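A single chain, nothing else alongside it, follows as structure tokens in the form predicted on its own.
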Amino acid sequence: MQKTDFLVIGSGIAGLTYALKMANRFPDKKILVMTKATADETNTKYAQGGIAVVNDPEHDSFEKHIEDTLVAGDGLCNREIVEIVVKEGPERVKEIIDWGARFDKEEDGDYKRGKEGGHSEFRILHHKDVTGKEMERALLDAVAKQKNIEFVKHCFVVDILTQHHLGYLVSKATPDVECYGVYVLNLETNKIEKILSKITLLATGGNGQVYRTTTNPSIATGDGIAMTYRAKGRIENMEFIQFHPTALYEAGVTGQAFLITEAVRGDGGILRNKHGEAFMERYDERKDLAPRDIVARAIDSEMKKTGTEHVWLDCRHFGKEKFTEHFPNIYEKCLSIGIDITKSMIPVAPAAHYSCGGIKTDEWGRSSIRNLYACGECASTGLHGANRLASNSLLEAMVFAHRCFADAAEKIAAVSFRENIPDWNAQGTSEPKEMILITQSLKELQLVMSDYVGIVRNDIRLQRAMRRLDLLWAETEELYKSSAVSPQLLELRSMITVGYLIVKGAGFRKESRGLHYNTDYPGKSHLVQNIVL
């Protein structure tokens, strides 16, 4: 058993920002950061485009950024939260610059600012096409200098500890459900350990691996959302899964797809169909810079019309020098598979990218479970509504990491450890005899979600998906009860839960709004509401 004052689950921009602030505020308290892979293997690392922030008052304003965010969110954003994030954003960006993050600059020393879909102004700060990786590097360097932050790598959190583990019946209606820490599978010892914490932050990232093709790394399996739901915490708006319009298409490749950042279109990249036609003008007056939900549906429509598995992104007019200055990573990747962007177009197709829903939080990042906070992609703060505006995610993570820190710092003195939590009981379990029971279920899940709960949905597809998920859930729970736990089994369990929540939310939403498009309900309902599960 371990004890820590502050437990942080996840080492992306949200978790590290929070941990760093806590370490500076409380040099005598212990901060434990847990990750199931290495410290830098996070969704943050793969964020290419940049961070949206108003820091050019001559050409931009808070009001413009707020309005762009509200328009993209299609009526479901919480305006108060949007204003908080946009207005507090510049200070948070200044902090990460002070911690060492380097954003590209013009020759006169001013920052280079990009423009992406849905933005009315050039406001995206970036570091070439590896912005997230650069921000992660700066944070890890700053964290390494703190003596009271301990990293625990290769550990898989199994469950959140609540009154349930003390023998009480806990339901959604139970008032004051409390978090006391977690059970965690130590992958080095293969033992389940107990970690008690006064305050716990979930910064576990997204859930793109629920789909067959995603821009997310293999670790993005929705664990934080799933364990919060099992602990009877509130989950919100899971039906809004953002498909990035332009992932690199490679025939036969599934799993993590290489992202072609929206900034390429911001710099003038043009989407074309198999006939070479620039088709976006048929779908939206903003053409290639329409919000992501519109662009992804347009590409999906063109692919179905022409019977192709991808469209093309035309960057031939850029010139090599311009492209490689801003997008060196993309240039090298394309070249490695035989595509010279100065001569050939890039094959692209939509891929699951970002979850706009997640653990329901308030304006301070508090979940519905006491002493449990959530921020970053696993949280539903009210910022994104039905569709996230490009490059708002890194900004949201930093703003809410600060807000979680500020609130938890005030509460820590009144919180004590709950000592009488029982140890993990593995009695009656054995090693699974066949891994195919897990791997095949995962393939089935990803097929079901991709084929039935993708960019375009309808009631029959959703009903089929739910029936198949019910069966997968029953089989996996039976396996979970009889088997010694493994990372593969735990991730499968998380992904089935997340898949269920996506389908359940989609089934409840009898309209088409933002990222949720149901051909049985093509219009918007007059009742604008969040789906809370």
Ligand code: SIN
Given for the second form:
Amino acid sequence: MQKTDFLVIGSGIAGLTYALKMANRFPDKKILVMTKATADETNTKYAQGGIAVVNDPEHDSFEKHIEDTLVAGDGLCNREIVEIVVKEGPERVKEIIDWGARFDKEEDGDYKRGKEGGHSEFRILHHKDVTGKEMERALLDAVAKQKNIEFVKHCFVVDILTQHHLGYLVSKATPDVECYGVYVLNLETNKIEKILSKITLLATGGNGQVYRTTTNPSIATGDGIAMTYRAKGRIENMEFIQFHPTALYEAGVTGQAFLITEAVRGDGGILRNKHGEAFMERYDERKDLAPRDIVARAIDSEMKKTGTEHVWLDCRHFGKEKFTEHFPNIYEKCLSIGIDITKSMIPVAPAAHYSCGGIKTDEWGRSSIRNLYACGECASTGLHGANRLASNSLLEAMVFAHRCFADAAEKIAAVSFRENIPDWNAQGTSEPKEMILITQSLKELQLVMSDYVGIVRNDIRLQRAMRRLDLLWAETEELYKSSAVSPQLLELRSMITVGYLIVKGAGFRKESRGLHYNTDYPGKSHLVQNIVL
Ligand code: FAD
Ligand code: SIN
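Having looked at the form predicted on its own, could you now put up the form predicted together with the named molecule?
Next comes the full complex, and the chain you just saw is listed first.
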């Protein structure tokens, strides 16, 4: 059993930013950071386009960034939160630059600023087309220098400890559910350990793996959202899954798809259909730079009309020098599969990319469970509403990591450990006899979610999806009760829960808004509401 003042679950931009701030503020306290994978295997590492921030007062303003975010969010953003993120953003970006992150600059020393869908100005700071990798590197380097941060890899957090583990009945109606720490599966010893913490931060990232094709790496299985739901915390707006319009299409490849950043369209890339037609002008006056929900639906519609698995992204007019200056990584990736972007168009198709909903938090990142905070992609702060504006998530993660830190730092003195939590009980379980029961269920889940709960939905598809998920859930719970836990089983469990929350939210939303498009209700309802589960 371990004890720590501050427990941080997740080593992406959200978790590391918070840990660094806490470590600086409390040099005598221990900050324990845990990740289930290697240190940098995170959604953060794969971010390409950059971080949206107002830092060009001559052309840009807070008001413009706020307005762009609200327009993308389609009526569901919390204006107060949008203002907080946009206005506090520049200070947070300055901090990560001070920690060593490098963003591309012009020859005169000013920052280069990119543009992406839904932005009215060029405001996206970036490091070539590997911005996330650079930010993650800088954060990990800074963390390594902090003596009071203990960084533990390959530890899979299984469940949040609450009064439930003391034998009390905890339900959604229980007023003061409290978090006392976590159970964690140490993947090196294969044992479940108990960690007691005064304050816990969930920074567990997204859940793109619930779908068959996603830009997210394999860690993105929604564990933090699922464990909060199991612990009776509030989860919000899960139906708003953002599909990125332009993942690289490679025949037969499922799982993580390589992203072709929206910044390519920001620099002049043009989407074309099977017949070579630049079709976006038929869908939106902003053409290729319309918000993502509109572009992804337009591509989906073109693919269905022309019977193809992808559309094309035309960058032939860029020339090698211009393209490789901003997008060297994409150039190399395309070349490695035989596509010279100066001569051929890039085949692209939408893929699950970002979870706009998640663990419901307030303006200080507090979840509905006491002493449990959440920030980054696993949280639902109110910033994104029904559709996230491109490159707003890295910014949100940093702003809310700071806010969680500020609130938790004030609170810590009043929190004590809860000592009498029992150890994990593995009695009656044995090693699973065959992994196929897990791997096949995962495939079924991903098919159901992709085919019935994708970019375009309707009531019959959602009802069918729920029936399939019910069965998968019942079978997986049987397995969970009788088997020794493994990361594969735990992730399957998380993903079925997340799938259920997405379908449930989608079923409740009797309208089409932002990323949720239901052909049975093509218009917007007058009732503007968040769906909290
Ligand atoms: P992550 O960076 O995903 O980190 C999650 C961490 O939690 C990982 O360390 C993981 O191992 C750990 N974890 C999860 N579950 C458990 C568990 N059970 N136990 C222990 N550890 C666990 N956003 C932008 O703003 N701009 C962009 O240009 C951009 N481009 C993107 C490109 C791609 C390909 C992708 C996938 C996303 C992109 N995004 C972008 C979104 C953005 O990168 C993410 O939303 C953000 O990085 C999430 O950060 P995070 O810290 O919340 O989570
Ligand atoms: C991209 O680079 O297109 C992704 C940006 C984002 O998801 O915010």
